[in-house]
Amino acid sequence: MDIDDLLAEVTADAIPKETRDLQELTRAWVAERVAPELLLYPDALMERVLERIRKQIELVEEQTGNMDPKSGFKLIIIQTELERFKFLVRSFLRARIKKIDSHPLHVLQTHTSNPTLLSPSELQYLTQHQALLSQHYASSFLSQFPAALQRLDDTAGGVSMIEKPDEDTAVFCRALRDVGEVVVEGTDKRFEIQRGDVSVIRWSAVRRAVLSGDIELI
């Protein structure tokens, strides 16, 4: 650990917990909108943020109607902060739902191998949404096909029917730590990524570093 890491830890400890949660939520929101595939659901962060939103809503409801000018100004600040948190949460969840709708079978398959990918509500939405789609497809045209051709997740003949996100999508990212050599699969491109570097690179090349926290999407 170098001096920059030590200073970063000291600075992080000096930041209020609510501010750190807002920063983490903002990073998660940006990453979810930029990454081509669904990222892990930040369960602990979302639990803290949603609890904070609930308490702020209760506080606003209690102080609404108070004619004290000081209380009124404080209420405006609380409502502004509340709307900022609500916007980030809504946009974050919409980005995740869009990915679930785009690649439902892939997401379900990934969640089976990694149960932390989805929240309980997202998993319920996915299973019910996919059940409705399967029922619709079966009644519309799949029932007219031979039984062997009716599966939506068929992988026979080495060809998968499960549509996956494009892992070769280019993303903007910034290195939070020295990553070392990065190899772009399918090419002869090799280069070093050091702390502070900003790059445009294929998602597949930095996916592991992003999930480990060494690189953040921007």
Second form
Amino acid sequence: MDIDDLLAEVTADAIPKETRDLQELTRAWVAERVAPELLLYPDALMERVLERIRKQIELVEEQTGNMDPKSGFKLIIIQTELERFKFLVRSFLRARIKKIDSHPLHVLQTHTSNPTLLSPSELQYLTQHQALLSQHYASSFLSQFPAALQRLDDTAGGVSMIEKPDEDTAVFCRALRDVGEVVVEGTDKRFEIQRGDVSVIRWSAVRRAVLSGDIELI
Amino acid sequence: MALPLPPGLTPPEIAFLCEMELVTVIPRQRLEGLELLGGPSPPLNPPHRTSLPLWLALLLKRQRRANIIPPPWLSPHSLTAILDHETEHADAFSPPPRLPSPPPNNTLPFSPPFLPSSTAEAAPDALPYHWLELGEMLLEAAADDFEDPDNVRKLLRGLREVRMAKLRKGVGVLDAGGGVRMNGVGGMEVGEGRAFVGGVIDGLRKIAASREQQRKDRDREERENGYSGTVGDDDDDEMDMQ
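Having seen the form predicted on its own, please provide the structure of the form predicted together with the partner chain.
Following is the full complex, with the preceding chain placed first.
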């Protein structure tokens, strides 16, 4: 972060950091629920949100001990909001686990080339789950195959055994900034996308703009 | 543990998003400001108006601690005007509310449900992204805060039908490339149309997949040839100079 970022942050808006994190988390959740492939794990954001949730839970535990009837309603509000946040975080993580489960080897490969894709616990889940699975396959039937046919990630013969998500799936998206021209590969289609435009388009065509934050999925 | 839902938001999830929209309330009781996870909530001092997220406003409303002021676009007058616009312009949705001025480049841009498009100060002439969900929820929980809830309900139903017809008619222009512009579409409408619209585009793409692959290869070849072509031209120039 350089001085310009800092200045912009101070002058840009008086919107509290918590609200901006909520917007960011909500956006990440929707994107993860909609996008066909696994997106990068928002490390810093999740750390902040989880820390706040932890503190809020502590607060609730303390206050329930007091049993002051006046603070009862305040506590209800705080707990309602806490549950909403927990739902967001949980649904976000579960949507990620679903994608990890459906294309484990592909995710592992992508993570190796880009180590910010998974959080440490997701990586641990993936590798251990995969180890258990391949151990199970090996002991139940793979060991009886000829050695050349035992691999699960064979790419010989031009066909990869590793399944990938369909990156050309159509997604609904909204432009947050002017994007300019978007080209759909393999067709004549070109579009001008401006701030506020909502369109249905292939994930592969807007992928880069979504990752840079110029377009959001809806 | 993995989420057993298909890609795309389900209606309850869209309603959950909509509950983050800000609405204006008139509190009936005092309440101190609270440090919430999504930012501090303002203190409530009757009879001063305050903007709160919808979930909190509904909670206060159910306990009769506040009244909700319906957004200006949710009045019979505005809805009638928007409905007229929708019926007159058969090929596009009515335009969405005007966007706030763009934020500086390196800050986080806000989008629905975090734009104040449903507070008492919102624009009266445009349907915001969560119009249907918000209207339904307010009519259900705070019907007594409307002047003419039955009329509003009827107009909302009318709007929904006109717009759904447009969404269905729009299916005719779908093709394998996608890229359909849908400015002004609502959150619930996206949720309803997603499976069908996405399915049609993906299906058409799979039918045309081999032709597209050919084209991709040809484009790539052309790019490479074009590039080597210019290199060839340079060579010619050099030869001329010699």
